[in-house]
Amino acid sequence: MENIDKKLREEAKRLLEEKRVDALVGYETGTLPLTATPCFITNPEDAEKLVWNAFCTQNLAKYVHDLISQHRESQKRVKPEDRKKKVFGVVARGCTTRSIVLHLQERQYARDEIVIVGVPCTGYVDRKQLSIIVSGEDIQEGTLEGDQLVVKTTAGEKRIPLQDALSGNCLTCKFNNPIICDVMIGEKAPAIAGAAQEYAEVEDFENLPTEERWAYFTKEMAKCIRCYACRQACPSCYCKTCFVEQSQPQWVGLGEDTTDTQVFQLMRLFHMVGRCVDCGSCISVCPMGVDLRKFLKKLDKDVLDLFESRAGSSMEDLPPLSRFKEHDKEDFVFNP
């Protein structure tokens, strides 16, 4: 990881230099144990901040996104003839570079618009997961050493499998290694063991009684305190008005009521559609546990028997819903 580490920074500095990105999103160690943050390079010396291991949580589509649609919003209060094109480069790993081709493919920006230093991947670290291995107690130190993580709490030093500790997306991961790049950094990561049992959950999940698959819905939903972190965090999140926010019409109630929750997060997944590239970014960020990715992989393995199509798998694999195929199933349409 070290080696990757130095690839990384070498080449972030590069483009820096060189004048081929104006800025860099990747990741830099976070203020706690065993945490990585989002961070924002601009000068090449500050490239060696830059990391990449098991702690870099957050898919930094979103912020690629988010940086583009800024500077495009600033430029229009500028003289034509002054207006100034910015690219951004970003580190990318599987996962993250699904979600550019989704922005590409929805043409939020253009290809000339941002670098991608793609990144392999082996999954990332599942912070709630962690606090639950360590019962709760506060981390004070923590390393990687190999396949181990140790963790130095108050109740004394734990080593702890990293498996044990990955995320639940990561663990069934078809899409480690980036779809597109400009630059590789380091040989691609070997296929994830797990993820052939890709949809094992859900298809246990379907098989319950329609009954109990609604009580399981509203027991999760009856958690959800509509902090909007899922929708803050996503990268198919990009609208300038959440429905939620809209008053004309108004979708959602502003109270407390359960069924407006209920309305928020079904109509949110219908937006998902198609669209989830299964990054963990919702929740991750979740404060109270809602296991959304239960309902988001449910619709993905739909979309894939149905249309034949994984979000973001390839620029030519276009959402289902914004393309006509001439002799799609239809099976759904006739037989409901």
The other form holds:
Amino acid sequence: MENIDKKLREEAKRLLEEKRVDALVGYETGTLPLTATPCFITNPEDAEKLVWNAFCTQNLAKYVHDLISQHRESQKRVKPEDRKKKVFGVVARGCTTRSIVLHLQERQYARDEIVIVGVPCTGYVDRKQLSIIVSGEDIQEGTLEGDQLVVKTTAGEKRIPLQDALSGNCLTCKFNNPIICDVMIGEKAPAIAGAAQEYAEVEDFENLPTEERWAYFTKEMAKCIRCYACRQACPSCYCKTCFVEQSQPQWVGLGEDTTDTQVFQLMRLFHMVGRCVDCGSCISVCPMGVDLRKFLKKLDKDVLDLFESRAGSSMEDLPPLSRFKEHDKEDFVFNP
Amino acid sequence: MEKRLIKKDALTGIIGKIAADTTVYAPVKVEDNVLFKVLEKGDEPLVTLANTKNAPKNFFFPRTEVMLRYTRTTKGMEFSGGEKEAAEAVIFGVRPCDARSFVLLDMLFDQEKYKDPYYIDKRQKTTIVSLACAHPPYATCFCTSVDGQPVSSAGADILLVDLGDQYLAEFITAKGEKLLKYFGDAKADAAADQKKEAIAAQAEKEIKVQIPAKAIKPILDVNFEHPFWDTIYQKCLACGTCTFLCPTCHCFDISDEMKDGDGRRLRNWDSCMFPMFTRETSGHNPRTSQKERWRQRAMHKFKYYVDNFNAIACVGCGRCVMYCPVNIDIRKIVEDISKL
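For the form predicted together with the partner chain instead of the form predicted on its own, what are the coordinates?
Next comes the full complex, this chain leading.
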């Protein structure tokens, strides 16, 4: 890993020095044990901060979209002849590049506005899972030694196999190497063993009676406090004004009414059809631990079954809602 | 002040007895979260816990509150009150930092000039049983930097201190004394007091984080415009995790919901982190980016609240530090401001 950090820093420094990028989004070590946090680098010397490890959680494509739209917005008030183009670099693993592919397919920005620094990925640590493993004890110190997490809590020291603490989406990931990139750091990561069972959980869920599935949905949604962290972290959620925030008409109430919360989440889920890359960002940021993935994964499976499409899996694989195919299945429209 | 000693294993029973007579809010394990909730039959209140994920402010300042209801009639609008008056209640298991948040919230909701009847009604009818931190539960705890203490009765009606083999219960207020009957009659002696003092001193020592929270006010006074503000906001997702879990954040938004002729006016939690927070009817937004929003959050906690009430609007519970999805650490921000 040290080696990969070194290569990453060198590459980032070079990109900034050669002015191939105006800024680079990556990860730096966080202030809490066993964390990494997004960082923004404009100064080549600051490339030393960059890290790439199992604690890098957030899908950085979200920030790429933000930075480019903010820059474009700022250029609107500039005379056309004085407008400047900005290029943003991004440290991207498989799912991040899937989001970038989706952005490109959805014409959110042009390929030459970004430089993708690809990194191999073997999964990231799920903080909530880690907390469950240590029985909710406060994690006071921690290090990663090989494939073992050494965690010091108030109850003492504990060694945890990294594999046990990985996020659910990482354990069944089929896209753990960049789909597209301008420069690849390190060797490609080996395929993830659990990828063959990608939909096992969804299939179990599908086999439950309707009432049980509804009960599960209701139970999970009851945890939601409408902080919108899921929406904010999601690279596919980039509407300038979310329907939740529209007031004329007001689609959904702002209070803690059960149905309002369910409507918000249902609408968001359906906006993810053919657009969710299973990066797990929404789940990792959720302070209440709502199991959004169950439903997102179901939609993902439906899109694969019905339209043979995987969000952002290649530049050619257009999202089903952005393309027309004569033989697209449509029987479910008339006969659900 | 009345003081009682209670056996360690008697505490759950005491809470159960109180819960049989009145509404009790207590920390309960709900799936993987420890949350304050209304204690219902079959719920097991936690007596050994670190702290809850949600702050207890919800009981006085709910996430959604009906302020009034109205009906359109041929004679015009008819109005009626919002929620019915609050019932007597007890919140059990409040950590001293969270108990102190009530003192801070009182300054705003129950001040001489403005009185918030919704908050005050519930606040007055609720007894707060605080559970002192004999050992501060998190490495991120920093209550002593913001005028708090791990063993403190500020904001509490009853303070419970874990003496190791038993609990010392101090009945701080008259409201607290009303619950005296549940706590048995083993009066505390001077030895218990001494033990408590020793525990308090030790607990304070165990808090490792010290931040210059009280020193930054004069710096904030003159640095509304400073390049520093450009450096902290970029990774902020603009979600409401920090403000919604914060025990002292109290901003709200009022909205009307109407269907046919019937409507209700709601007060909902809002967050200065939301881009919508300051958007005006015209569409103009004076806080154009997350930079202005983050400056507001820092200023409100460490400057405006001090200007208005001479107190920092932070109790050092560390929730925002632990649960911020992108690790924006208020301790580091305060530290950095102190060096401007």
